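The form predicted on its own is given below as one chain in structure tokens.
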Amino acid sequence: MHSARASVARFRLSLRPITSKSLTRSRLPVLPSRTLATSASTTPSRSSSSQLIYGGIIGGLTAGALSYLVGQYNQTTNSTVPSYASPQELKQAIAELQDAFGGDKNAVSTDPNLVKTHGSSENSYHPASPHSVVVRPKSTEDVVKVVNIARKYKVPLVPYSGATSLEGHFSGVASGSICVDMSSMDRIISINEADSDLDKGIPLFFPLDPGPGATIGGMIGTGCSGTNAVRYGTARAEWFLNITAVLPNGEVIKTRSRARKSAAGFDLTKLFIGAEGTLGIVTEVTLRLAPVLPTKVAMAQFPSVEHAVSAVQEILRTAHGSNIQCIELLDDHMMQAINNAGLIDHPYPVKDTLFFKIQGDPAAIEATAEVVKSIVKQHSSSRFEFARTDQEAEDLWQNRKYALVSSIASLPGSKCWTTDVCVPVSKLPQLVYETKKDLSEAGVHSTIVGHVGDGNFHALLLFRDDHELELVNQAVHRLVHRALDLEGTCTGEHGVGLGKKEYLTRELGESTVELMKTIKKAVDPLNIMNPGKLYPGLGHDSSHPKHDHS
């Protein structure tokens, strides 16, 4: 096995996903190209890693000082909703915005569709506006300009980066909101080479692996996670080392030095993910990259999606288990839906399908395919199969990734409501039979893929009127509170939002959420940084649908 120290490298930036893919084709181009490529027969280590330090990778997140608790933590969390900008007082604010970056009007948008299409998604079906203007700076200062300015005015502060958020996080403010848009954030600020082998050129990836078109920012704004995280683990490992962020009241703060690790304090990078750019917003982040490793993709098929993830849970608990970089679920709906799309050479037998990625050396391989082979046998499997050439391997991964497209192209007319829940991997065989039933009774078209190794799986939801709709809120509901009894999460990864505060106190207990409020309101008197995100019943709270199930 290879292994490597920590590399740093700076970035400013809002990346696609880094992958070790988007690193080959040179999407960062100051490193090198050897350094950081891999291929469909190559994965990454958990037990060594480099660092990247990203600047301006966009996602505003949290940022906090914890200060707030000598004597915060006992007051009251429900105050009156904040009083924002005026209309005069707006168009002040987006004056002095034009000002501060000189006139430039790329960097200064009041562009009808482009606060529209910055405010809401095609994807996300909560309360969203237009926001008033959309800034994008290209560094750190730029950031404390926007800043300063919003809360001179009282202006809401929404960060934008991928736009693939879900759960309504990049919606705009009805009284009127700055956008910051990150895009421009992108450039890699350093490389430190003295800090790993790179000269040796073991190839290297950021094994943090959401949807196509996430961003840095955004998946630390979200906690993310992805198809590697049953092997790496999510966004609050170790992947993000520190960060600099820009508060509320204009400061910049970096978390922590580029130490490998520090007990010196809280961990206030910690703080930022997960909260979805309520406390600040991030300008640069250290990340730390793990080596590459020989990977071989596998695939197996059942006759029901319980003897599948059945058969994982026990592959597991086996000695080989620490080779297994990614279990992905997709169910017969989801494979009839990829055949059907037209976007595969070869059409997969329709029956409920686990994808494996195996890595390790090829001694290590060959006798975790021997246990997974028989194990997945014993669970009834039909078929088991390794793709037979690297780019075999990586289309059949690939096919994975064409779930949303899938899935709408299998009812005409259609969209899709994309939501997710994650509960131990104990209980998952109970929820993905509960929810399937349920969505079969309720008459909701839908597929299911998932990351069945560490419990959480994502229900694609389609539907093409409003009654339709309905229906798949109503279900939405059901699963998260079926997820929430077996001592679940509402969301394993793509975050809160506005789509998933309803449920926020049911699950952490009221005691947490009011710990979480009194964080913000220290860090934020104002609320100016993304409200109504996050923290349920917290000033202009656009709340989500409610349901009446009695």
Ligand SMILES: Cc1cc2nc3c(=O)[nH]c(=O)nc-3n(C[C@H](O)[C@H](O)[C@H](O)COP(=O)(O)OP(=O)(O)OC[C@H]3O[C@@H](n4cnc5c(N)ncnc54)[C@H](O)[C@@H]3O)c2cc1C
Second form
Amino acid sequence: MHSARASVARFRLSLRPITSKSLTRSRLPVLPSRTLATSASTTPSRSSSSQLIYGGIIGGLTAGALSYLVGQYNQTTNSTVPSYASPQELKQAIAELQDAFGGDKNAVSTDPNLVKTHGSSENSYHPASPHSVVVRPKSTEDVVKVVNIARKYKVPLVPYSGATSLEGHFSGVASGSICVDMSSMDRIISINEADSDLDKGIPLFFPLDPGPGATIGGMIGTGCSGTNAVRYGTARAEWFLNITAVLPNGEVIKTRSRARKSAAGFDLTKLFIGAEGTLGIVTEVTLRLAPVLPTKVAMAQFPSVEHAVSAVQEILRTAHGSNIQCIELLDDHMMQAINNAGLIDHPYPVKDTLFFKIQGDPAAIEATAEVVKSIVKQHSSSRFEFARTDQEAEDLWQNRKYALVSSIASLPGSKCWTTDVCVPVSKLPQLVYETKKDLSEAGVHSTIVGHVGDGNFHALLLFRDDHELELVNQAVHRLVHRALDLEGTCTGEHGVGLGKKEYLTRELGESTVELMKTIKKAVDPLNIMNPGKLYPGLGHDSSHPKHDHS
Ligand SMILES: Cc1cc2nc3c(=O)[nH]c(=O)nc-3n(C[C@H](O)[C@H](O)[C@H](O)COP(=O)(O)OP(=O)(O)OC[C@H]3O[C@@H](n4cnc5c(N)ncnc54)[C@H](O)[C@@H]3O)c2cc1C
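Form predicted in complex with the ligand structure, per the form predicted on its own context:
Next comes the full complex, this chain leading.
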């Protein structure tokens, strides 16, 4: 994804409240300039958006062989759904946890309010159960202790970081679960100055920027991305050089060294990215960072979302496309919501809008801006302008990040179900057009935002009662199938959790899903790591009640 020379300083840190915000805004830029070495011209390159579909006999044979082997595996293993701790055993496990943490009530808590709030999310309407206990480890050794007690008594473990995930990822398990709250693991362990290769004084940042409050452990868990993905890729690019994880059997593994690249076997770091806490608990990670380059923010407005999205496709195909750091779409409803939320001094015209972040040296920014301006005009843009000040640019980006709050405020008394899908960029205009039409016909109040440079599209669907919740539920279902019909995915970045499990087999095929389950069963034969999430049909699905609107 990135040129080998694009790498910057590497950090090894334990996980949590280093939020995406604090990483980008405070911790990394304040690194003393002497910690940075040189290589000014090396910036990560954008991946090519073109694809080659390559198949034939080899593909056919592989799929055939795979389903045969998986079929055999199923015969021997699928029949046994592991059983979990009885109420008595659960009590013993909690007592043992309290002992292991020296009776520290903050480290091991059964406070009814805490176990409830840690087991549910106000951003998710998927099934939720309180945990039995919340444990706050401070080190990898602490996590090992927790895992060993959990496996001794067969109590499910649910890792928990920033709690911003949207698909019921950290819901408790009805029969009892230990929530492993990683908030105390927030140390930067080392900064490897000698391996940096940037000009002195250039600040660094970590390009993944999911929801406000998200932290490193959860970003790995969900395989997140965000506004910068069009330029820097997602969590699946090589921003995580290695991971230290505690496996469900209590063993600690480190996935690879911190060398900038390695061909030593297949990539176990990636195994944990998007695993949603189902394969182990990540306790340390070495990050790659990128230089902060000068940017300018621009805005263009269009008569329709389709016009806006078509302009994006054309811009990204030009030679200047690689200077685009972000392209965010906000539909007219979203612009209205931002105006109404009172977060800005001057209201925007209520139209479908693209926000651009253009990066590079002043000449590159100017040349790119000219190209963008000319292309948006050809696509009927009525307005193209730069943010006048850095503060305005900053505010503009913040408004995008607070789309959720603004949307909820736009319909008094409402709650919001946020969902995301992603399609090949060329299919995005069709997806957006059909979805807006569908939502309007179904009478669902909605706003739309999207990382449109990646074909990633978010619908924020509002509801006030159970009837409207059901309309939203059905609209999400239709949206996902529409995206799958267009060769897309049920989730571009939010992950599967409970909410998208049912679509996995249609999207990936039975053999691929079976391979995922085979890996899960091999790593976690007791199915204690975040059970019920991610894998369709892998035990304990029924332990969760249906959608929870309370
Ligand atoms: C307003 C808003 C905007 C958002 N925008 C974006 C966006 O632009 N892009 C995007 O990708 N997402 C977005 N999200 C979703 C969310 O921010 C991401 O999914 C984020 O990566 C979750 O991180 P977290 O720290 O909150 O993780 P959590 O919600 O705490 O956990 C997420 C998952 O990771 C697992 N996990 C947590 N810690 C660990 C660990 N140490 N080891 C193993 N597993 C672990 C959990 O069990 C869970 O399955 C948004 C959310 C909100 C509310």
